[in-house]
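There is one chain below, alone, in structure tokens, taken in the form predicted on its own.
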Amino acid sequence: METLIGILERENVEWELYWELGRGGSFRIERERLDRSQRKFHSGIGLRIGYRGRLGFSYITGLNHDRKTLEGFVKRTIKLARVSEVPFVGFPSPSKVPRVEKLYDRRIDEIPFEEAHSLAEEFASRMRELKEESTTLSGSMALAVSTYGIANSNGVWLEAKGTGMSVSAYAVKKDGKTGSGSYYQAYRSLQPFEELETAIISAIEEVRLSHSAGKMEPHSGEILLEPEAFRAVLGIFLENLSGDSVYHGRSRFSRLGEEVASEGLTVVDDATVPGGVGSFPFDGEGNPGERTVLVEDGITRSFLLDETYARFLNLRSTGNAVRDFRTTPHIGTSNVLVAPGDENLADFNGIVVRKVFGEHTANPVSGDFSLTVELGYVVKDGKVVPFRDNMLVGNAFQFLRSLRGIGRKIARKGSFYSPRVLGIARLV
């Protein structure tokens, strides 16, 4: 990295580097068999070049290579920047970043192959023992560890590490009728055996509850949502809080300080949260990560910002700016919190909706949406009769609006923590 740097500080030009090193292991389950182990390696440097307001990039595969290929390197991508038509407007200048517990576990980075490979094995033969008639179970584990860091022309020099761990576990039922039911978690640590065989009963419990599901009558009123089917309808407005869309003018917004949401709802993009899979000390540009209140009570306070957009924005960057080194950075959320309410949603009595798909198909910016629900229940007297395959539709602006109650307990889906929300939509 000395070298290329030394190569970049001869150039009359701006610069920045982004470099990655890694290993994981994935692991396979189809039908209860350990069907596919995969040990991957990567690591590579990207490099953007500002040069007299446009911006170069291209990236190079490895860390070690010779003065002649670096050289290379850094001549192809001043180049690239010469003919570029993306404008350049800076690289963040050094700043102070917060020190995030809890994302590296040295358990993670030790393991052997062998051993993660057991422990595969190990999920695919409980599989096995909890599976249930007609019922054939999926799923996959991986384990990962990453360092990364970032330097720039004007000082900037950070890296960090990282690990990783994914879970999931998938149940389909057949006998005339079918069902399913899936489990995703992810996390920064290595998870007890527990973890894995929580993701097998939850897929279990869902398929049966699918398994017996119809489809529902119409309704239009009060609909509760679970965190992982309120993600994608936050997920439409949040597409409207994006530096880029509000800058090239696809977003709803144009100004901060809107009331676009019903007193009581704040969300929150947090980098910081200790051992969240999706926070980080620094974003792919060198800025702190950060904890940024988006929505306040309904009102909206910040967008999520890079630090382009930013400055076309006259604003600061948020440390949004997520990337690879094959690719230049884009804003994108971290970890995305949902405030806790006041209102013990545990026993509601209605109509309740876990999961939904389709959310790629919604208007972001008039918020339309329809999505198919994967998985839905209505609770009525202690009675449970599951419900699939309506559509869930409505406006996310409108739902957001009409929120009539937002639960106490967080629950966590990846990088996603909320309650549950209960608001106004239809069930067609």
Second form
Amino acid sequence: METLIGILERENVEWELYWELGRGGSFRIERERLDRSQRKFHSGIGLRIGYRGRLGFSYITGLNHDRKTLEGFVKRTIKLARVSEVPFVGFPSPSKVPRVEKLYDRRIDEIPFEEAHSLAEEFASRMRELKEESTTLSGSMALAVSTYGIANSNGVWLEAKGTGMSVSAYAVKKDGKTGSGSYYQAYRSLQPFEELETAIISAIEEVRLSHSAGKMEPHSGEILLEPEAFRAVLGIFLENLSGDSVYHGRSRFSRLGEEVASEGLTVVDDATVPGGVGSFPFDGEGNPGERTVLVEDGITRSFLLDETYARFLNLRSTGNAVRDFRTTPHIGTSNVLVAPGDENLADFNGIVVRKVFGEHTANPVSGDFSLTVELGYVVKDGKVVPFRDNMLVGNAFQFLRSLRGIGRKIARKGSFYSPRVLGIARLV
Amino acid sequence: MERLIRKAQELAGRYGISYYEIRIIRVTASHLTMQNGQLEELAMNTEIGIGVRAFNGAWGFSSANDMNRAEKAVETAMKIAKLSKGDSRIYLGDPIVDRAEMRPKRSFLDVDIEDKLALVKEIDLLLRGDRVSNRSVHYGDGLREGFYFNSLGSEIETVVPRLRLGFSVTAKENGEMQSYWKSFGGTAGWELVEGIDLGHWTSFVREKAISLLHAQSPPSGEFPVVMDPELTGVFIHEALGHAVEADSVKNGDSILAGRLGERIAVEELTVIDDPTLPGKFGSYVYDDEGMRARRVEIIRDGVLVDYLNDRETSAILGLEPNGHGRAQGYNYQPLVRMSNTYVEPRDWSFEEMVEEVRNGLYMIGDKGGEVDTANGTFTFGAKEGYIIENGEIKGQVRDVALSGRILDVLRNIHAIGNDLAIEFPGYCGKGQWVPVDDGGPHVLTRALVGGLR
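May I ask for the structure of the form predicted in complex with the partner chain now, the form predicted on its own having been displayed?
Now the full complex is given, and it begins with the chain already shown.
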């Protein structure tokens, strides 16, 4: 990296280097047998060059290169900046980055592959033990460690290391009728075996519901969304808060301070959550990871911004530049937190939707969605009747304005934290 | 390369590995994106990497993008396979030594980046207009050069060029916003771009986005639906294609497991997956397991006749391998994937089909889809639609997703048109992204429509 910086500093350009080095082990279990194990290595450097208001970008894989290769890399990127016509508005300046706790677990970094492999074998073996009649189980487990760093001609020099683990389980029950159940979770630290067991048990619990579920009569009115289903609806809304969508006229919003949801709804993007799957001390451009209130009591308070679009919109970066070494930064979320409300929706009686799919068919600018219900259930007098295959139909903007209740208890799915929410929609 | 082949042989002996395969892939790609006249990305890059798979009753895989680690990747994959010792089986077959190059008429590598930029700018200018709040243009090309070898003695070199061009418009009026888009692509060169009537397609996209501003949300409920060839493509991809990918059959995740030879659809329905179609976006000559690509009849006259297979599923299910093991890149393990999937045409004209419908919808364009192969339920989105009343096409509708149960909807097909088109290039995700194409003629079936009315 020093050699590369030395070469860059002799050129009359602004520059930014983003480097990554990582490895991961992942394991795929099919029909309760460990079928695919893999270990991957990756590394590379992305270079952005600012030259007379224009930006050039290119990357190379690997971190160790001879001087000639590096000189060629710099020359090529400068040449691209000359022809590119991509506007360059400047790189970030150094600023203090937060210390975000629990993003790195030495146990994941140092676990021998053989040990991770045995853990996956044990996971498969526990599936064989817990498996019920006419049910097949599959799943996955992955461990990863990566280092990323950023340096630019304004004097930014940052490097961080993080670890990750993910677990999934999937159950299918078939005996004339079919049903499926699934579970997914991600973490920053090595999990005890109980977490793998939880995944299997959750998938099995869900497959029981799904197997006995039929289609429900159409309904219009109050529907409770569990966090996973709410994530799909909120995601349609959040696309409109991305700074590039706002700047380029692809968002419904052009200014902040608009009332867009019921009073109780507060949504925060927070890169500083200790141990958060989406957390980072600094983003893909070296700006500090922050806590950004996007919606406060139903009113938009901030867009999601990287350095470029913050400057275009005369705002300040919110540290939401997401990238890898192959790409230039683009705007993305870190951890999305929906604040808890004051309703006890834990023992709600009525229609509950747990999982939906097909959200990418929704229209983010109009907000209209029609999603297939993978699993829902009706709770009446303590009795639970599951359903599926209906479509959940509505408009994301109207749904957020229709919220009648926000639960007190937060559940986490990966980088999404949310309570249950009660709003108005339709099932067809 | 010779050294790596020898090293792999030596390591396989040391670790007692019965089968291994190695892919070294180099991709030379360029990407340009522009929004509202502002260039957002101009990238030209070359990447090379290695992926190694070793089999010992279960798979071990390792990859690296630093070629200094190539031998290490070979050794790691073999060590993992040795550790794994499963009881699965794979198809081996005879070694293949070949070089297959898809030659375009005019290589995009010979086109200056300035000309690619000029194309993107031209399209951006053509998309301008009243009520247009956003114009986006995306151009991407990539030449994939692959060298594959395995322990059987196969040595296959492939060269596949792929190009994709797409543009979209978002229109805005009185607080309403709507988008429309169009993509072109293929295993082709610059001649593909030169063959596009840009004037026609840019105004088509702009006018569609504007007209949708005044469209209504569709009604909801189960309706007869006439699908255009593009929507037929995504429909058959989601409703059938994923469920016949034999890894889901093998893993017990497919509703079509154990149903070969059964009539699962109306007698008129024949569905093909064909990676050998010249120039299509999902085409290839050899798959990522070194198997020659083959045309597969999935459904013939309503009967399920084959699955899409890779080396493992064909051995386990006792079927002929058909070259559908595909990987996103060197750093991914091949999975069973579709290529170019389509419904064969029959003899209905579009007008006859519309006349059949008393109260239904004519739905147009692919907005993607998703399927739950175990439960047999799928969703797919249409870009726009029209109400059909008493055999006549009426008002325009917007923002529609449809849903159905695989087996019901295949049996509910009422008419299959005579107007085949397979020209809807896209990417299909299944943990990995691979280029695919799909299509068919107009098709009349029934589906659940999720409208707001």
